[in-house]
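Single chain ahead, written as structure tokens, the form predicted alone.
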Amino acid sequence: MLNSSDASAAIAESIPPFETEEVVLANAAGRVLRQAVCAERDQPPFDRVMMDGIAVNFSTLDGGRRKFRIAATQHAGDPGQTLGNPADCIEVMTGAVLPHGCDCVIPVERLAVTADFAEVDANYETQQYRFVHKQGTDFSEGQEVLAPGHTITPMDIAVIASCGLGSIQAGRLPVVRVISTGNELVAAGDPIEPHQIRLSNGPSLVAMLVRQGFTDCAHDHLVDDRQLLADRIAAHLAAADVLILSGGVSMGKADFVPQVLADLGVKKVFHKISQRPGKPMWFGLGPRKQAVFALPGNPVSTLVCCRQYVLPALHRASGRHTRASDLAVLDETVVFEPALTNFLPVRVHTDTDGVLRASPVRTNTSGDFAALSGTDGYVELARNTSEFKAGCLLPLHRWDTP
């Protein structure tokens, strides 16, 4: 039986990268960049005025002149003008090119303007290049501003646009199919009998995937019929890059999933991980290297395994750079005696000293998904250690940041 680290490594080694595709800028947020983005030109591309007011020659101002004739007006978007007489000024607007011969901007709030003259407040002190955003101080022409492996944020859209790119190379979004198995499951809104339970794993898995940007995702519910499972899983396997199954993966008489997958040519990489929750997890590769994750049916196990293994694997195959887990201080002592890795749900907060602290939230078995509501993630309790004292540092895995 693999430990958690070895399971993650086996998955990473097995799944090939998703292809690269061109994505228009309007659809690029949330995608993983597969190219370097380099500056088209200096940013800003000129000395940029940062305040409405007047542009002056600083040495003239510093020499004692406070009243300037307004020789011209420089709007944002106009070609740069030149100050012919250093005793004059040019009226400027925010975003305009700083006129040649000027090296200081006086904001309009510190001026008294009458007719064609602007007078600076007597007690106003300034300095050379005040309220001027100097050319190239953000980045210079040709400089790499975004690297491959970066997940594109709305702020990055502005950067990419400033570099003149209307589209970028990004990792292709995988086609993901989520399959819930079990005779006992009934979808929300349908009539339900006392002996049945609501179908919850599938919708929550889809929501977790979509929230991480994997939007080509659909769900199917299959009862525990071997032939039906074989037919429907075969269809999904043909259409998808990634299959995520929930339930039917343990050792019961109705747990048909491992054998059905084997019959369909899905090669097992591993079955079972020495962890709690989620020990029965299964992972394999389809005939076209499709990633197949068969997760335990208990809801807490399903969600933890998806967050711990599925999401990081999909991000990695998309080309996203992985990041180290956060560390949090455990708020109270926890005793866990089995020789298994324990993923313990927690709520986190930052104390008055700026320390990130984790408060355990215990579940009433791995079927108690309601206890996960309001949690921020889970801490990882290492195998072969039975007592974790309050104050110890533990890896924190947040639900939203694989």
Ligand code: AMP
Given for the second form:
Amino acid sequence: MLNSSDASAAIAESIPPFETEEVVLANAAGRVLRQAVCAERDQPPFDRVMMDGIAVNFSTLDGGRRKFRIAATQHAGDPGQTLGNPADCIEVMTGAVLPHGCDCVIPVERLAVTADFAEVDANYETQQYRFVHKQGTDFSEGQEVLAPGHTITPMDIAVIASCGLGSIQAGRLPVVRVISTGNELVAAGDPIEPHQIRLSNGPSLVAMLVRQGFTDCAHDHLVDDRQLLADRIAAHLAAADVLILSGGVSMGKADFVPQVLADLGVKKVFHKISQRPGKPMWFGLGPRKQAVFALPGNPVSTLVCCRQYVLPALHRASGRHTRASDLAVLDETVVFEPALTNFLPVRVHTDTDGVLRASPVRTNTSGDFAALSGTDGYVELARNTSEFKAGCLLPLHRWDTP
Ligand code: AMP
Ligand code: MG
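Structure of the form predicted together with the named molecule, given the form predicted alone:
Next comes the full complex, and the chain you just saw is listed first.
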């Protein structure tokens, strides 16, 4: 049986990168850059005035002059003017070009201004280039400001816009289909019998995917009928880049999923990982190299397997650079005897020393999804150790940041 890290590696090797597509800036947040973004111009592109006030020649001010004749007004968006006489000043607005001949801005709050003159407060002290955002101090023309593999944040949108780009090259969003299998499942809103179970995995998986930016994600529910499964999964395979199934991969008499997938030409890469929860997980590749993840139906297993394997794989195929996991300090001693990697749900907090701490939250079997509500993620307990002492450092996998 594969161990967890070999399973991740096998998935990563199998899935080809999604193609590149052009994305307009308005839709680019959350997408993965497939190009470098380079500065169109210096930033700021000129010495930029940072306050409404006056611009002066600093050595004149330093020489003792406090009252300046206002020679002109410099607005934002106008070409830079020139201070003809260093004894004068130019009225300036925030965002304007610093006029030639000026090297200091004095804010209007420190001035007494009449129609023609501005007088600086007697006790006001300043220095050269005060309230001037100097040209090129943020970045220089041509400089790479964002690298391929970077996930675009709202802050990056400002950077990209400042580089003059109205669109960028990004990894194409995959078409994802989530399929819940099981006769016992009934969707929220539909009448339910005592022997039936609410269908919860599908909506939860879709939410997890959409939250990570995989928005082309639809859900289907299929009962445990071999022919129906074959027909419907074939249709989804034809339409999708990624299939995520939940349920039907264990040893039960109605667990048809692996056989149906094999019959449809989905090539098994592995079945089973030495882990808890989620041991029966199955992964394979469709005829067009579609990634097919068949996750065990137990809700905790499904969600952990999606976070641990599906999301990182989709991010990777999108071109996103991966980050090492955070490490958290375990809050209490945990014993786990089986020779399996254990993904243990935790709540995290930062203590008064600034240390990230993980407190285990026990689930009452892998069917207990209610316990996951309120957890931040899970820690990874290595396979060949049975006791993890309070205070030890463990990889932390947050639900929200694969
Ligand atoms: P399976 O992997 O099909 O044997 O399912 C294992 C357990 O998970 C069973 O108790 C199922 O009822 C439950 N289960 C499977 N799929 C879902 C689902 N989509 N939502 C909620 N529970 C499910
Ligand atoms: Mg089932």
